[in-house]
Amino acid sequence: MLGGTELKVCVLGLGYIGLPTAAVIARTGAQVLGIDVSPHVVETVNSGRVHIEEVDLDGLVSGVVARGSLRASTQIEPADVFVIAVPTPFGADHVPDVGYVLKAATAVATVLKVGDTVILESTSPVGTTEQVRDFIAELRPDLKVPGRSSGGHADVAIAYCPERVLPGRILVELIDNDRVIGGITPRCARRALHFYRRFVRGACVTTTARAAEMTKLTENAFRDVNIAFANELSRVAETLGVDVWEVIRLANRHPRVNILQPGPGVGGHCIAVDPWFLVHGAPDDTQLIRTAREVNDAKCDHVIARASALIAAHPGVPVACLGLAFKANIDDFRESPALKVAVALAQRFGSRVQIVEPYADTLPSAFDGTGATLVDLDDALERAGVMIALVDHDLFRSVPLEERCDKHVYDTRGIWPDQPAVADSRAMRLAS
């Protein structure tokens, strides 16, 4: 059934990787399914519109709802293939929350037949997939779950998939990337290898669920460590009076040296919490990864006292924060440490706050009582005379140099390097 028409798929989680795979699979001819929590999130897909921002997705959606290829529903049903793509957030002392994946695997257990295949796809500390399939084996003794049962013969297959995308890419780094598969057995990874060929044009490679696993997790504490030497180096400039930006612009000439950019910290669902999965998996030999994570949120906390400061230097003076997301051009504000630094900035400063985000319709339930309010970057220009850019958005960066040259301007992200030496813009600039 997994090379045919008639395949169907159920994809639990509808969010910002679970919808836009349920739609790319349903672009196949498959039957797809899409579970969510939310009857809102159930109702907006079935009506063939969409709750996230995403390039192209609201396209895709409905055509694929009006074709009946693809509906959503809030309660579970029978499928070939079940896709768990839902939240692993991390709790306390961060220590990882799996608790979402295990609800999944429960309620996959309840429709499981012999010869279905569940892939796990959240972000998950490495050993997840196989207490999938414990938890499974416990839920569904009837079934022959592999890694569980004698002689090797498994009626279900259970693997490990994780995303690689880039938020505003989704749809074309879906197909286009290269996807690592991790099988509880090599048998699990061929069968869910055969049901990615259906829409994954990048090289499919196979290997062991745990090794799956860490290798996504090694992804993003690798760019983590990276972006950390660049905050780090931010406030070495900044005591030594240099201008970051030049200098990574001039270091990155050299043939083997290709630094990233500061900025007010790291954010994202990604990079901002996978790393903690592997200090939490081996807390003596992740002294590197462990500081790393410490330097990104210790920018924020720094960005935060600079931008206080500009803003105590000039009593009465209206301030502009512009951006909540955690990059560039999304409506993603997961963990974002732009969204951080503007609620502590409304919080202290109250009404003086005017908040700039143009993916966003209303303020998030963070600003409530603050007396921030939600305003376009025109307003912003004409009123403010305090500028912090948190967020290098096309929009911010297309503002000239003649709307701003009169600001003091903090910029967190080397957006307006022409930003003149007016009062203390150039050193709240370089203080980045």
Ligand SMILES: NC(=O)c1ccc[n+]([C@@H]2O[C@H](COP(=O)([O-])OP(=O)(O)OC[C@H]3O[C@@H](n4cnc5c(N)ncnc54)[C@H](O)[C@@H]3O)[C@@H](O)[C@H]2O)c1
Given for the second form:
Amino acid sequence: MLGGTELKVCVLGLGYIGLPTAAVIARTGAQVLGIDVSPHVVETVNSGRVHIEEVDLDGLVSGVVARGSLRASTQIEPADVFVIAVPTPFGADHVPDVGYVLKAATAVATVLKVGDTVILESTSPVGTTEQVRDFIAELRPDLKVPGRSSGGHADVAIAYCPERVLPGRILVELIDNDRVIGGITPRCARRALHFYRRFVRGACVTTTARAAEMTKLTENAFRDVNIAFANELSRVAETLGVDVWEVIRLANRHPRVNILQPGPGVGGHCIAVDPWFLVHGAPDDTQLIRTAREVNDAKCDHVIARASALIAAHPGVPVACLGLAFKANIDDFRESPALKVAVALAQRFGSRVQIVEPYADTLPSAFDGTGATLVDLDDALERAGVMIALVDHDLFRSVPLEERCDKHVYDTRGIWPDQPAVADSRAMRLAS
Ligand SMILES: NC(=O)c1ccc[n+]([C@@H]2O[C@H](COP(=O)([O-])OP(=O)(O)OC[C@H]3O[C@@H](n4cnc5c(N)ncnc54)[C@H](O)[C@@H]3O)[C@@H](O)[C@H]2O)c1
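Starting from the form predicted on its own shown above, please give the structure in the form predicted in complex with this ligand.
Up next: the whole complex, starting with the chain shown before.
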């Protein structure tokens, strides 16, 4: 039962969230089965290896697989706790797609039994956990589901607990971060809380499923709105001929001001996606949140225009685009503005464009047919006359001024404060 060493846990979705979660739970002595629809993922995990880049994950997975605490399958089996960590993208017009969640819930329903706990961890629109509950109720009329049976008694517990880990620190933050645990009923929340206490050192706070769902979306919308402010400032500063990085540094000396850093847009599968779930849920009440999304998306188009102007102003000169990931020091290119910019430049300028991305072995398929090539940083520094810095990887930050002072640089991340301002910025302004 819960808390005992023989606890059986089934984690559905073995991606950036599910695999580390499964491995951390397995380390507590629970028997963990990881489910994924991808046979490649299942084979990789069963051989004790990992298919994603995350600090220390390879050692942990190989250890718990070797000990027999973690195994993977495409087929679900009975368990005491089910954790759902499948994707929640949006479809056309930014409408949230909870299809993966409902498919996972369907699988859970086939093996669910009295006393089990189902926890949704996927970032979800408000009301999704109730939708999962209704889905299970329909598929399993033999079970009393929470919040729908008279007298308050239910055979199973259903809860929502969002994930707020930072890629690159997932194994640390899975344990140290505070958790918000939302139950369909208070009893469901307490059951889920008991489970998380096995491995979470941070505070575990219980609430309703709807409040927990909205809390997660609120966190990412807060980040998005604040980044939009910085991105808007960067455009104002360009227009007014001021260095935005300096302005932000100076403004942040005010004791109650803390402006974030601008960049080429906002990427990833969280901050660039989740605010739309709030917009979709309350379209008439989300003017600011929607506008922030639009400001951040427009910044990416603006960077493409300015970079294109800089490249066009130097005909025939080789160009290096530094970075494709959606943020520093990770291998995740989903919804990446850097990738969008680099692909647009490669489509326009072809084989003049060289890509440097220390976290890629090959170029993503979006570059097919463009003529762009993947090179290492040394090659790029040797050959390129124009450099577009798109990601603040530590490797790029460490390039000293003497290796870039002879180049035309567009630094979209502010990683090189010592880069001399050149006439290029005027050319870019005029052309964009
Ligand atoms: N990656 C992050 O940093 C992060 C942070 C917070 C929240 N989240 C949220 O966590 C959820 C998962 O994100 P992720 O980054 O781990 O995604 P991911 O794409 O890395 O992994 C999801 C995995 O689920 C598998 N899958 C799809 N449908 C399935 C099904 N029906 N049954 C079993 N497996 C299935 C996929 O094959 C994939 O391996 C999303 O809702 C995301 O928004 C992610």
